[in-house]
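Take a look at this one chain, the form predicted on its own, written out in structure tokens.
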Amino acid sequence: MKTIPFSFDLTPGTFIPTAYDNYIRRQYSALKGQYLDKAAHEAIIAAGDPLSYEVYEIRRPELTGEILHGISILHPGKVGDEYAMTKGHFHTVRDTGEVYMCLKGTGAMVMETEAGETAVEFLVPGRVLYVLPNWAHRSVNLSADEDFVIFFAYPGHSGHDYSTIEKYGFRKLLVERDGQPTIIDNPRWGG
């Protein structure tokens, strides 16, 4: 971990940082119970459990005053008619926000509050999204053949609460209908 101000470059084309401290790989099996079409999800896992997304973190102390940041790369794909997505999370410290900037691809951020408010923001390269405090968020890749790459930054003390999403899922899902991304209610949601 750096103890003086620092910078890093992003590899052209892939946007993988030239220096990072932590690398996370998530296969489709890490999203068990999140996709609407369970049979299609199980078939993808049985066929080799491919890589769904990767995260390259530039680590900082998980303390107030620090800003954790990195790159997330969500690979293209679908499970049934539902687009590839990340696990999604609330922050453990609910009143902390997060900033995302799309670097490559076409995607969306599905968001919701515990009180039931929902929002979906579509992202293309150069578009910046501020996820307000108290909003869970999940990235979705809307491209059939291109990675969805985003830069993220959030307060060091935020933490991640994945378990709430794993238990209930998100209220809204992004599926393909007539060749277009369509937002639908999640019929399995039960919060």
Given for the second form:
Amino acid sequence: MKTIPFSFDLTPGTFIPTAYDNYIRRQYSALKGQYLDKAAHEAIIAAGDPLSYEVYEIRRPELTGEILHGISILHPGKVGDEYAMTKGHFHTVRDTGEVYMCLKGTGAMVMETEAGETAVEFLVPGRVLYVLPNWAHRSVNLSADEDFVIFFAYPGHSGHDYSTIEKYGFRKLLVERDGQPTIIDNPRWGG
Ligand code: S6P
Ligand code: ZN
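Same protein, different state: after the form predicted on its own, show the form predicted together with ligand S6P.
Once more the chain from above appears, this time first in line as the rest of the complex follows.
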């Protein structure tokens, strides 16, 4: 772990950090039960379960005062009409926010609170998003052929709670309708 201030570069084009400590890769099977079209999802998994997204983390101690940061690369894809997305999560320590900046591609952040408020923000390169404390967040790639790349930063003690979202998914989903990204209600929430 570094003990003096440091900097690093992002590889031109791919935006992969030139130095990182942790690399996470998630295949389509990591989102079991989350996509609307279960048959299409199973077919994609059966056909080789391709890589859906990758996260490059600059590791820091998981402590208040530290800022965890890195790069997330969500590859394009569709499951039925639904765009490729991350698992999404609340932070275990609910009152911790997160900053995202889109570096490449076209996507969205789907967000909600446990009380049922929902929000969707669309992201293009150069746009910065602030996810408020207490809001679960999931990124979605809306492009047919381009990676959706974002820089993220959040408090070191946040932690990740995936299980709350895994139960019913997010209240809103992003699907293609008449060639356009469209926000629909998730039927698992009774919509
Ligand atoms: C962490 C931050 C991102 C996500 C990444 C992958 O708090 O929100 O680094 O971890 O976008 O998403 P997920 O939901 O699989 O962790
Ligand atoms: Zn987060």
